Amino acid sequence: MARNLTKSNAHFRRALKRLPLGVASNFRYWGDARTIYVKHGRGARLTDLDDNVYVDYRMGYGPGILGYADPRVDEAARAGMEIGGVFALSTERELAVAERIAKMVPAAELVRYSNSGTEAVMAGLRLARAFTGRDDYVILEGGYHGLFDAAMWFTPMDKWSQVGDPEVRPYSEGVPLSTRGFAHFVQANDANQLEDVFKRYADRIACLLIEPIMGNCLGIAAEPGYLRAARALCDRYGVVLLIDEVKTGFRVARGGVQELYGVHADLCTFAKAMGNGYPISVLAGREKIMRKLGHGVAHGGTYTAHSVSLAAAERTLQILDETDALETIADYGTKLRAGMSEILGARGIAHSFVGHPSMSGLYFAQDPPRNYRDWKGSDYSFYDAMAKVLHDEGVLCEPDSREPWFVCASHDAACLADTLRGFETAVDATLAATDAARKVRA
């Protein structure tokens, strides 16, 4: 399919004098002829400004479990548009989605709201270390936990030669230097590095702060008995089991990812997901540790539990309590994975899939990544050339390997059809590429 830009790229141009990088956040800067910009969105396709339509697998990174525009999830936003807005004062609706939240999650003992992921884990690791008296944290390598200083740190896997460990490095200029002491990096599904690290700062570590589906690391998931060990672990030496939820929640299962696992956090956070793409997160967890707010510990914000989002919450965690939503979901991702082995198995072409079916990472080796180095012997040069395949042929995935792909309740059969018709040409397109680029080196 050939794909015109023309509009976007005119627009991304003038957009360039008055917004850096053209876009309002740096992850949808694609590249100055690549960048596109968004017409409208309906179910689980979206449209740019060149009327370009593409079957679209990042929703959002996440948010549109439902898909754009869900009619339900809107209705019911426009009636929280009726009670008003923002009061600085709390309405009866925070306890009405509170009580569904909890009834899902049996961890979630109490619950306080914000408005994004970034923010939720901020409160999270603030209440952690207030609540132990400790100052450090672990996270895994590969981990995403928010655009805020104490989470961004991490390892360039793309520039480690394999040997030795790899350097941590700030993920941006302007955090602090001197912040780096307080971060403990441990290898995914390493239970002994997770104890060995216990064992020797147990008395600086105040939580572990885990994505036990690593929303930006190609999904790859914690194994059962490794988070079950981690439990034990946080249990013994006094530590918050921090679980990050941001992505997983309520998408791989009702109760989440502590569901999958049979696991309960002490503290969890969740946002994309709960309001089908309105603004809105939660920090919840046990009582015994939530009760520190307003005591000691402050937390707030002035669009916190904005009646919009939080209408828009209540209908979509309805739905997805009540209905068959996430089972659909589910049905779909598993399809679309069989259809993509199918295709890449016919051309010889080793992969795996890693993650949950409505959260899938494809990883171009046999052997599913057990950790974030294990990226690293991957081809992901292969991935990510293809990705720009498809994105000519009307398939959305985000640009990068380590982004899981996003099903939504709207994806149906059409969109499937769609899909594995131009993943195949992609792949194709792809190889002939890669033999091409090899004889000129030759």
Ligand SMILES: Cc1ncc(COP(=O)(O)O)c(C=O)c1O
Second form
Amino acid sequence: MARNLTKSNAHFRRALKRLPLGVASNFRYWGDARTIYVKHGRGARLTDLDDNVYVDYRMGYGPGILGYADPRVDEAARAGMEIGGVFALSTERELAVAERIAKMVPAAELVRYSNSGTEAVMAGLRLARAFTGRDDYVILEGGYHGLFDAAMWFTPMDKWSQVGDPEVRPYSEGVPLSTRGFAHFVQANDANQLEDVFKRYADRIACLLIEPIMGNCLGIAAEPGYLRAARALCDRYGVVLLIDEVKTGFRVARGGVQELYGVHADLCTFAKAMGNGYPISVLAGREKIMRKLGHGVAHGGTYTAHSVSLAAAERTLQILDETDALETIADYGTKLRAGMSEILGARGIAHSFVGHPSMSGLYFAQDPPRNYRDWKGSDYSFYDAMAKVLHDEGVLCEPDSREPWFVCASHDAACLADTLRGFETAVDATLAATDAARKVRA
Ligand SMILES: Cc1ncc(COP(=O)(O)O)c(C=O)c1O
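The form predicted in complex with the named molecule is what I want next, because the block you gave corresponds to the form predicted on its own; please supply it.
Below: every chain and molecule of the assembly, starting with the one above.
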């Protein structure tokens, strides 16, 4: 390995004694020898315990929209600290932030806060169920909506034989099998299939839970016609359209995917980018549905609307709304795609990009995927091998090819140059390793 990870490796061995897998989240364990620990993050770069510096394209899975330790947001957060934390009472700023969100996202007529994306989506599903009096929901193959039982049914496509439908399995042990029957899976971009499911289970489906640019599945994007059709079908069958914007919100446009596609949700969820890393999330939506909160539907939480997170969100949203930060991000993402494309194209490697320039999926096949099943037909093992070399070269992407590359407003020309240099090295090293492996097999 080209990197020195002596300190991270030693810390991992110590941490393992007290922390499962040596980390605070399963996704942060990258193997005994490759799990790294962060010393600090500034802008678009991270420094690990061994002082390796990386240009980061994970950005905490999306929250870092302006960059780590943004001084404007941190100053606001410190002022928020002066308010005093949480009181089991409300503060004035809750309204100010809700007004900003409503301005940016027209469907957000009313707003409720939580701390994480999981909490917001969980509350949204409960509210949709209460509003419709139905229990089932429809989700897309490849969709991820958090770590609560109802969202933890998935189609493990890596195990799919490419014949028939993929199996539906729980994402974890401990998910009650009795919850399986509520979830109905459809493929992205197939409105006929969606209508068939709506028709067949007409009196059972409460909501369509959809992330139109799939932030955990390459950034596979709904075709505009599909999302419009989904909206119309929800109206026809009395199904709540719950658009999960935990990753896309305040990132792909000021008004999220809803602005990008011109489609309005009945309910929508936000988190990640809205606080530039401070823990806060939102469930928002149409007044007639949201007014059920407190009138039959329970919602709350001790740490909800913490004064630090709320102040950070107020400042972050103001910056995203009133400056050209999102244009800067999209411009960088477009340049990043072009630079990678030039390197891959010069070597005759089939590839395409999916999603939005601010959260790009790099896909190893000529045509971008329309749904999760297409991923199976791509050369994702090339990505998996290349990602390890990228880390050694100081470019931090997710080791799993399905996670898009996240761009923040602090990615600059120096980041781009460092990234493309590392990318070229990683592509060549991966090609050489693949060639060598082929020769050994022959
Ligand atoms: C679309 C989507 N919904 C929900 C979640 C869950 O958010 P959290 O990890 O904050 O609980 C995620 C997390 O990545 C997500 O991408």
